[in-house]
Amino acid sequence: NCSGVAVDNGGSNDVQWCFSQVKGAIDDDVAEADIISTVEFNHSGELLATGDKGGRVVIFQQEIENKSQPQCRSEYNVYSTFQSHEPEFDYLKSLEIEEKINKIRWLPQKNAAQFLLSTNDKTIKLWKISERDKRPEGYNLKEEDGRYIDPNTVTALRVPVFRPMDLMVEASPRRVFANAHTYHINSISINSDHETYLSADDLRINLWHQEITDRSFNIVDIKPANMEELTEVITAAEFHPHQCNTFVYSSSKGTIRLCDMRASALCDTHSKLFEEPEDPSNRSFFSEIISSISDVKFSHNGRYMMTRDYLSVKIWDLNMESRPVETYQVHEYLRNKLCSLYENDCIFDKFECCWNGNDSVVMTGSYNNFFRMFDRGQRRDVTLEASREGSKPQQVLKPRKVCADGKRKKDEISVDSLDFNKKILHTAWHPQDNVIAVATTNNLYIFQDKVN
């Protein structure tokens, strides 16, 4: 049942969030390289692998249900940490270039291993992640602490044996996909096709084979001949979740385009150019920063698109261009605090957004590490937070109320307390259950609706 929000106990739909697990440190001095910069389950939900800015990749496994506990739900732990990117220097530019993840992407499953993509800035990998629980033993020309034997003495020929041994989770680098981007790729997505993926960075959009590193083909390519002319830049992009021809990508003035690989080998002209009139009553200063789009992602149903910008989240039908056919506040009390955003750089913040499994619901993040829901059908919204103060196992999370102006009650908390060191960039929700991973800084969350 992924049906939604919780915010009164009275409907039979309603959704308890409650606490499950927090992972990494309890210090307050965050070590910069464990700094949480991407999240992601894999297609079954077994599996929630997470990005740091220190290039490493921890994977949590799902651990088998207790039958004979129902009421305990099943709990994340780590299976493997490795690490994928490591800090290099572009000796042309004379640039470093950061080790951190920039994104994650399982592949879908085909045998009894795993594969991700993971990028940092410049180049993807290809990991295999794969367990080993036997090892050969009773080599003829090897002893068993490796040690190789000179065949003349060898005077009876054995058979090698698999015997058991504690299991073991190995990464393996698979595919290196470098040297195609000149700058900062910020989304890879996987194609329906399970063959090909796309990688797009700030003026471009390639399109690579998995098993071909050694060239990819430029599908986008928004650059100005003159780059003083630059207007825009690519923020995102996704290939539809069926159709292995149709992808998007969103752009820093607030539009989405839809591009057809079938009309010619460069997409520059799109198919469909998705973009909601601005309302004059907003315009201000900050109008084109807010208006960037940080995330665009497709409901699993592939009928919807859902984009975030800095103050809203909008869900588009892709049959609909004129404007989105939903439209979500997610904290509308900043609009007029826009000023000290822009010069704490707050207003460059990029926030990602989810669907839960059954596209009923959405959820994205927000600042003093809260974070929000909403349930499309029963057009309700919640603010939950992340923090160690209520983190009891089975504990529901109490809905928030930020006080905009005035008058505050007694739960409300006034904009002014809020913290905007503490903000929730990256989330997911679990393909299949109510169960959501939200990153706070260095640490990881995970919550599940309260079983009764």
The other form holds:
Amino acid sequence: NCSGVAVDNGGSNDVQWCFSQVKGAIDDDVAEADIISTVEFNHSGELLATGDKGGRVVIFQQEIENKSQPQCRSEYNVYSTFQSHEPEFDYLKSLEIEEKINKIRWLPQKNAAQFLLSTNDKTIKLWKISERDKRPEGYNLKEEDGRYIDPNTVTALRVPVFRPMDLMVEASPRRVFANAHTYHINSISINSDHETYLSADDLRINLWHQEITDRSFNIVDIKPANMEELTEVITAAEFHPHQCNTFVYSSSKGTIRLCDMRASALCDTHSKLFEEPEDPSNRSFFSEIISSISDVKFSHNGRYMMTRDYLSVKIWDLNMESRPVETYQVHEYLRNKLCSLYENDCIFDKFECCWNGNDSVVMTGSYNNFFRMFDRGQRRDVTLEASREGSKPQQVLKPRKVCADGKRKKDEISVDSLDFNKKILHTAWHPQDNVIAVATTNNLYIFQDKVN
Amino acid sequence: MINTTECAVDAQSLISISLRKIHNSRTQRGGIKLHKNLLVSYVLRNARQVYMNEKYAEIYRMQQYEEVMTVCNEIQELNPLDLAEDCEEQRGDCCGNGGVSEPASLCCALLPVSQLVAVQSAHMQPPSACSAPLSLQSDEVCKETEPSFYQSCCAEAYPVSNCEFSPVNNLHCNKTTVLDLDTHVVTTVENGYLHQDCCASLQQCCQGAQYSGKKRKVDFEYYISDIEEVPDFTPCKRAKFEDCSYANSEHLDTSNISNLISIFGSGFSGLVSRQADIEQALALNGQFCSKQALSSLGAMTRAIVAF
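Now that you have shown the form predicted on its own, what about the form predicted in complex with its partner chain?
Everything in the complex follows now, all chains and molecules, and the chain you saw is the first one.
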């Protein structure tokens, strides 16, 4: 058992994860609209955005470090809350379009304002989040309350000036990218060129310019001529962090395709196909389901990518297509429970995964509010829990262990005791620091490493 | 080879669970989820393969010609006219409704559940009666009295199938195997022709036929378990392979709920190796009525046309 996860920071300090904060309602009765559906740090890590099933976006901001309390990092407090998407109804198809936020992606910051893309099943929106901490005062023709002054009564002129005011954070929709997806959008990814981004649904990937809403280019289309011949769908897509011509998309068949936009306008033909042959001894009724990839993420350095399928996390070297370079079992003890998990639909849960800032550790969620970290260099892994019980400030998280066979040791949890309603699907890692955001059903936990 | 010992779950229950999931997905908020339904169809295919393998093995063991012929005769005695037809209330072409330029099978998945019509096995009813059909819907909906939910087809003027033992004719028959979710019996019906008949008599029927089991809860758990009885009751008709359904894909949009439970042939055919199926069937032909044997597998040889 390891007590923590070592971070390759030159030294060999073991990292101990401590509780920092938890956001969200305490009561067990979870309102469906409050279910968190996406979590994302911005590029500096100062802002943390969450989206929920009710179509709302909540942005937390890390306060400037509190110098009087050096032992803890600063906290994240609510910065802005806004309704990003509303439920819609497609009258043509008699279909309701959910307002659930599927993904949020931050744009690199160019000026004082922050921009993010948020998407539901059908529509992507560009939001501008800006601060207003001063306001003009001293108009000649307008009172402070807005009433107009009769020009005839004005005897002297003055120059209006800006005066400080209480900080106000405004979110305004700047662009709406709609009507480009027939199927459900599962991914958005911003290109390193800072001008374009892609959006992917089950069968197609579109390329957009951030400024242009009435036009998008289709770059991948895997829809068969006859839908009855459909065998796979696109499950996730992402641009390479540095190469603006390269992107990958994963499929429900467990394959990843790397495409080069320079090769042709339509990237149906991949440049590389990453696929690991199936182990025939593991064949089951559910082989196709558990091999479906639920998330794909490039490493920050752009040399690797990570994929998540139902039971494992795999690290792929972009130069080797035949098999992953590393495979980590997230919860192998579930392999014998697949039929139950199929019945209760848990087998369809889409877990995400993330890299830490220097690509040495990867993290992903599991059930019972457990989440797992895998240290690639040290070849160690740890299971931690996001729960209210472990929520005293600075309380160090105790590693958990699941007992797969019948011989349960003290402090271990048996597989049958796991709560499959408590699942951690969305996690995010601060781009530079050891700060992580872990979303349970309707709560957001923030953990950080213990600073000694 | 699929490891079937996992979880002590058998293929039949998996099939029923999967069908229920696909059915439920039609009423879920946000529209049908293509990815999930595709994965469910894979489970269906896998379970079907296991089930068919088991059945083939079982049939192969019963190699005696008289035994099989006896069964065939018993089946012949059953009135092949006692077949229900699945009809769908015509609320316009589903493609027109949806405005989606998808193939018919895809369109029909997008139809509101209220347009689904259940199938009644004539095996349970006198041949000429207007059988009360079944609702595939939940309890709540079952309680509705709107007759459009319940349509029946008088089992009259059904052409006697001359396809039983004729492979040639079979290839041109438009057959659909349907599951009666209420009586848990699998029947194979001739598709296009019956459908037209059904529609003609539909108007008369649906007024009169009151579904006695309106409040009966659709129980997905059991209908598959009764499949074992099927060989005894299913008329000796050739199980429809995918070829038939393809030949009739243009009928799909006007027929049925057969899109819901009209299984495995036209949906996600990329999953199914038609050739392998036919070869398997022919391999077991031998001296006895393979079609009869295979017709009993009809229920298991289809996938859900969900999209």
